[in-house]
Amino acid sequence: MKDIAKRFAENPLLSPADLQASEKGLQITCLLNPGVFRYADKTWLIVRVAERPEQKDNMISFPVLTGTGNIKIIEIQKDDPALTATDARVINYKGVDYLTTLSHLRLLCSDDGIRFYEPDGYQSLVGEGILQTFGIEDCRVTRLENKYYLTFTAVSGNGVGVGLRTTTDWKNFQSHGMILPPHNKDCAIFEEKINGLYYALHRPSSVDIGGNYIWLASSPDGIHWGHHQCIIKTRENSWDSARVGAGASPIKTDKGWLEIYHGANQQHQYCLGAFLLDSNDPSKVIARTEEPIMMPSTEYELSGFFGNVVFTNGHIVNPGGDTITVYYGASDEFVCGAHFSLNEIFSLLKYDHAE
């Protein structure tokens, strides 16, 4: 396997020991998958902060959001013969599915790239109704006429579903509901319209008949999604054998649409790879990396919360078109940061391996 990722000599850029739990009686676990984008002429991160309380001995105990917005904290005895609690992510007590954290996002910005603060006047984004009561996780942002779409996971205990807020400058926001219902995550937009339509990747799941694929959507407003189309599968026997799902906004580039996404295989092992869609027609696959061009490798992607994992959904493209910086979560605890060369990932693509 080739990874051609250039790694920042900083990683990693943050750990959660750099910021502030978002209220007393909480610890922030992990710093997970920021989305990305520019404004203001900085680098801006709108990262997932996990939080839960300090673990007491024999006892396993997260928060969770009621309807209202406040946070109640759940403890379970860990012999409890009702619990099964063997995920670090996700416990089930009494036939429901918790997370074992609670996320919400945070705003973070940089005028080197490297070096990320948070700003005075910017709230933190929190789950909100009873769709929410989980938390929100993994956003994605899109600027698109001058407005900026936010897709983000909702999860409660109806399910795991796409969210939407829209902005223009970051401080007040519009909340669209949700999007795409359960089971949905991994949702980008595209950051340009395509005759006349927007058009998203996404991830609907089925643990009976299917698979966690990559599915393509269109709309007439950005809000209303239908036209679905399944376009990436997993391949039997491979480094994404037991899932796959899309990282930020595809990148227009004059071979077609662009997108670095993540798989999994049945370890659990998460890596990078890239696929190219039709530039008119992004329902139309033209070619897709046989081998990651990331995999876990250091030991801040190797161990941590969740390890063995690298995952996106964040990136900006530099000046002059070749590089793109990628912002990425290592071990579902830390934000990295790697430079990768669009030509060498158009190298790695084949054209015989689309489907």
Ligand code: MAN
Second form
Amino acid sequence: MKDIAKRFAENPLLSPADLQASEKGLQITCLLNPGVFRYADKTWLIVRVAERPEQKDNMISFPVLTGTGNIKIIEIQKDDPALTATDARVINYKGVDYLTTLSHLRLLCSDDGIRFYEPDGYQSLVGEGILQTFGIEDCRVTRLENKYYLTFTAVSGNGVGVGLRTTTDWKNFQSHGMILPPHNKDCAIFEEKINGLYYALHRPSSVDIGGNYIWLASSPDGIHWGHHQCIIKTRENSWDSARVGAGASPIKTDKGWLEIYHGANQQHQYCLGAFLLDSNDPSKVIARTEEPIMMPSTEYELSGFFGNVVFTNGHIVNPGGDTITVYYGASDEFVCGAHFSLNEIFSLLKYDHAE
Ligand code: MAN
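For comparison with the form predicted alone, would you give the structure of this protein in the form predicted together with the ligand?
Expanding to the full complex; the earlier chain stays at the top.
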């Protein structure tokens, strides 16, 4: 295994204590998985902020949104026999799944890509309506023809799907509702049309036949998606044996579309890998890394809210195009940064890869 990530010495860049909770009675439990973009000569993160009330002994409590946008706190005694709480992220109560935190998306910006602050005049994005009552998460930002497309995970008791909002100024947003219904997440729209069509990677999950695989879809308008094709599968006995999912929008290179993706094994260890798609027909997988290009190894990646996790859904391609700065969530609790050399990633791709 060759971990080729050059982690920032300043990591973690953001920890829960660095920001204020969205309202009284809530605490920030996790800051994670930022979408990344350039706007007004700055680097911006749209960070997932996961909140819940301070936890009392013997009690699990978490917020949910009502369909009209109010926060409601649900409290459950830990010894209630109808409660199953074995995962830090999700619980089951009386046969219904809930998240232990409620996430919204917060805008931060930076002049140097290292120190981020919340600028005045930019609102957080919060869950809206009955398909987002458990929050919105893990936003990918695509800039296409001067419009920003925000694809994020929309969670509610109805399931986990992909929501879309668009903006040109980060102050006014247009909601396009749920574009990919449950179970689906990890959706990244390509930053260019190919042969007149929009393209997106996404990750439906099939509970019976099939699995947690990366799919490709196309669209005439960036909103309505069809021609779904399964392009990247999990690999048995591998670091990506349980689930795979796209990171941010693929990077256009002279070799093809380069995608950095996450994979998890049965032990819920999340690592990053890469694959390359044909420039003109992105349903053709040309190459894929066999081993991770980054795996949890530092203290902040190994232990936290949900340890042993590195997860990315945002990067900046640096001027010159030889290096990228990847922003990533560590242990589902911190926001971190790392540089990668594209040539080093290319050197690890296996071209004899066949699906
Ligand atoms: C999984 C994890 C959580 C996330 C939920 C809903 O359990 O990825 O972080 O909150 O799915 O998306």
